[in-house]
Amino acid sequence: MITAGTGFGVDCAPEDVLTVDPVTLATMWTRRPEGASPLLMALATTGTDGYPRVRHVLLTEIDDGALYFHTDSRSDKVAELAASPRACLSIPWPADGRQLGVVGDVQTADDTELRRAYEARSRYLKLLAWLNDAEHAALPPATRHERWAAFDAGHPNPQPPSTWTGFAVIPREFTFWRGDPDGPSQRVRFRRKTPRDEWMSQILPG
């Protein structure tokens, strides 16, 4: 059966795989021990020139069925999401033989969620939210380090900068891939047209 330890169990029957709730399973797969670093995930958007763009961001959390990530409002991905609020996410676990793909619509996170996410960040990432701009990026390394140290010393309890923003990806599709060292890999895909619809599922070759 499907368990917290294995995701799709080795002896899991197809009907059990197809009836699992994909949000619950995604939450299980992405759960981290307390104090562990957030998961890194690939975020694909449509560039303003029509070409796809991909980069890696941190998965902040899965909450109320949505996957959240946070970034700087001046970044290219924010402009791309404003023009085309759709995204694809991918999280791999090579050592475990797993990969999770998510396709969905994107909404801006509310102020309460933004503040909660900032407070949960490491101190390094809190400082980076303030200093990760074009001006600092263009400075020589020694100057960047000096300014970082000065800001660090002068801000023992930094609050979210005005450029701190975040997004919720509302899933329309989940794809769970499981490798199998003794046989063919397998994918299970869940799809729905709107957040109000039931999930439709199918088993696919790996």
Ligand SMILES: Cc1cc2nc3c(=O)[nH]c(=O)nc-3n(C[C@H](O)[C@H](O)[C@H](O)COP(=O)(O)O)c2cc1C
The other form holds:
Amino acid sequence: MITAGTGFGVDCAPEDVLTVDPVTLATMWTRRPEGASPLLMALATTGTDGYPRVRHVLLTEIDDGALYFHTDSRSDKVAELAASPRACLSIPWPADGRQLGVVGDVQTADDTELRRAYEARSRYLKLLAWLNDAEHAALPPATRHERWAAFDAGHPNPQPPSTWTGFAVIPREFTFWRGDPDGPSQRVRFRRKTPRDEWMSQILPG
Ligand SMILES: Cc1cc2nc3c(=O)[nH]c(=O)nc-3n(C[C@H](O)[C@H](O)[C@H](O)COP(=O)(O)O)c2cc1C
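Please give the corresponding structure for the form predicted in complex with this ligand, as opposed to the form predicted alone shown earlier.
So here's everything in the complex, that chain up top.
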């Protein structure tokens, strides 16, 4: 359970947080109540012009140590990740005084995960994956709504479109930030160079 107030939400002495497994801690922090909508996270990539790009995507799941998000294969982020398969994620919980940052290498999700993620999407998001393209974006609102309603009526059980894709971010760095209304904020950072390495951890000012 995440505990209220300060601390990193694990059942250990504050000084022992450095020995916690960061994947377990990230899984705890990002756990959602049954039926709740997925968490939103900022996803930063390196643009093909070398400038950073950031946008928000849904955190689909954390599985086997990787954080997954899903998208359209025609989107800019997919071209950017093909050219530079590295990403940075940030999830804030301002009301709880928490922030999680992740840096990692990116791999395309496998077919089983892609299918599972599509199946777990809300009906709206399943339809959106089919109709969120340049052709529909250019149409007037009334036509877009007509096309949506027709597609909705004609597809009681939509399957993933060929443009459905997703990525696993394999973490090499986690940063857990905690605010403290009665004192200074604090971070704990975990780093490793490869998934075979041990995590190295340090406490940092907030
Ligand atoms: C609340 C919210 C949730 C979103 N979820 C996703 C998502 O899970 N996947 C996605 O590709 N885009 C999602 N988007 C849209 C992206 O922010 C972005 O506009 C789109 O993916 C195109 O990004 P790109 O051109 O940089 O690739 C979401 C936007 C918002 C505001």
